[in-house]
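Presented as structure tokens, the chain that follows is alone, the form predicted on its own.
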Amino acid sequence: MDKHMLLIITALIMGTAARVLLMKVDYRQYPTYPQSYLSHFTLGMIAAGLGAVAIPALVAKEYVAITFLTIAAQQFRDVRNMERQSLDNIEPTELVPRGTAYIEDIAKAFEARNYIATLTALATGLGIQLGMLIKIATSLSILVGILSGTLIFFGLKRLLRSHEIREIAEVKEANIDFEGPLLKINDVIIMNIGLKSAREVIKTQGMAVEIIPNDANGIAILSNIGQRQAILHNAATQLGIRKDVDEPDFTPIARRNPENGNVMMIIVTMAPDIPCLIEAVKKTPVLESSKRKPLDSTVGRKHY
């Protein structure tokens, strides 16, 4: 087999296997379904194969060949937007919603698992090439191929990892309470319940706990509306809640204490699991539109 199409097919095959490995099926079941997923697999296996025939292209001084990879780029921003439009169409059918910082957090990792198939497979070609360059056996230029392109891999998903809010901030159990109709977490007002039917179910079924910062980047990241609406979209959808469509007392809510910056939550849900529900807050992923660094500037740390 010639040597440049042995090198193709090896960057092909990474790239490829990079992209379904950043495929995951869990709780949120988004995009798993089949064709969703066989949508992915495919432009997947488009973007490694821009990645693999890259270097046999400059190889053959084709120069010209590699300007497609601008085509990549253009894809890819395609696919962030097909992503964006997906979620945004399906987001009135969630009675909890995603909100839309937690929808163009979604998009973006889809477009960058793109860059990182074509990425890997161009470190496996680039690998196989130096291989052959210093003339050592086929075999092990294809193993330095592949050990490059998995050294990428795991190098830009550690770089791309997603922190969660277990890493900026504490999540304690909250208690909850009535003052007249008015709901109190932690003696924090959150909002008016006026049915007494409604507070008799959040008294019996509701949880509540306090999301509490470890510092002022904390602080800043959980003021954020889209992190909040996170939090409570991630526990809603692994927990269930009580509520149903035109039911605005069941609504799961997360308040900010404006004394110290800490979260109040309360959510109804059928049975109550406060351990799992401090889990599943604890899991929630800090979005990139929500990260803030006050404490790196000098004003932030003289304020704060």
Second form
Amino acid sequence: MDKHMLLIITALIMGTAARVLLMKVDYRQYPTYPQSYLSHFTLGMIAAGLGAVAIPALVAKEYVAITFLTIAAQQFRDVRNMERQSLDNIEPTELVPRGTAYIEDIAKAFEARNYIATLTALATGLGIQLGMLIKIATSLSILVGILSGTLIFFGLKRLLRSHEIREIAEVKEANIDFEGPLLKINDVIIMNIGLKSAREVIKTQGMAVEIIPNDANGIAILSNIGQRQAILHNAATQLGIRKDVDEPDFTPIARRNPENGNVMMIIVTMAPDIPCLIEAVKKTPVLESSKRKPLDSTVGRKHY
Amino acid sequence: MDYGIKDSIIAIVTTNRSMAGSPNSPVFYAENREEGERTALLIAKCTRGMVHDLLGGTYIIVRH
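Output block for the form predicted in complex with the partner chain, input the form predicted on its own:
Then the entire complex follows, led off by the chain already shown.
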């Protein structure tokens, strides 16, 4: 087989494998399985293909071919838009919406994963080409390519690793109490529940936790409304929810204690289970769009 | 996206006969607190609103 063909095929397989490895079919069911899964698999393959042909094109002195990569960039931006639109469209059908910040994060992740596929394919191609340049056996060149592709893949995966709430805050069970119609969690007023029957359900079936940020960075992140909505959405997805559209009283809610930045969260599920709720909250990703690091600034360090 | 007036008071249910409504939020008078709460619940179910207790026998139904 032609050596360039071998390079392209290996790089294509490596890039596609990188995209597939980043697609998790877990509790979120996102990308939705099987249709969205297939379209992302195909898009990943295209991304890998664009990365795979770049090196042979350069070797053949077809420098114009590098403009292909700009098409790739445009293509991936479209992937981001597509994801954002699709999630925005289904948002009104969710009992507990994801929130725009979470949607933006998911869309960004999908775009970035296509770049990973391209870069993995590119690195594989580069490795194989280098092997050919120093005139080692073809099988050894392919091995070098696979190794460099794998290295780049794991490096990028590590770089894009998202942090979890457990790294920025502690989560503890909190006390639900009523003062007249006012619902209070650990003495912070959350909202006014007018109906006695609703108050009774919240008392018996409601679960509350207090999210205590570790430092000023954590306080800033948890003050973000999008981050709080993502926590609520994640908790509701995993634990279920006891409400329908005509029962706004049982909407999960996360309010901030203005004194210290702690977040009080309440959710009413069909069967209360505090340890599971704490686990779900702790495992929620810290959204890229709500990340703030006041402690990295001179003013922030002086202030806190 | 859903644009428009949000967090509006859909109705007021009260035992206080002197309370006046506005064209946007009608007032429903109730004989006692129990009847008031029941009326508020029924209105809330029709309008997908949420009942808030303003104490003194007054409830508001708000769409959030």
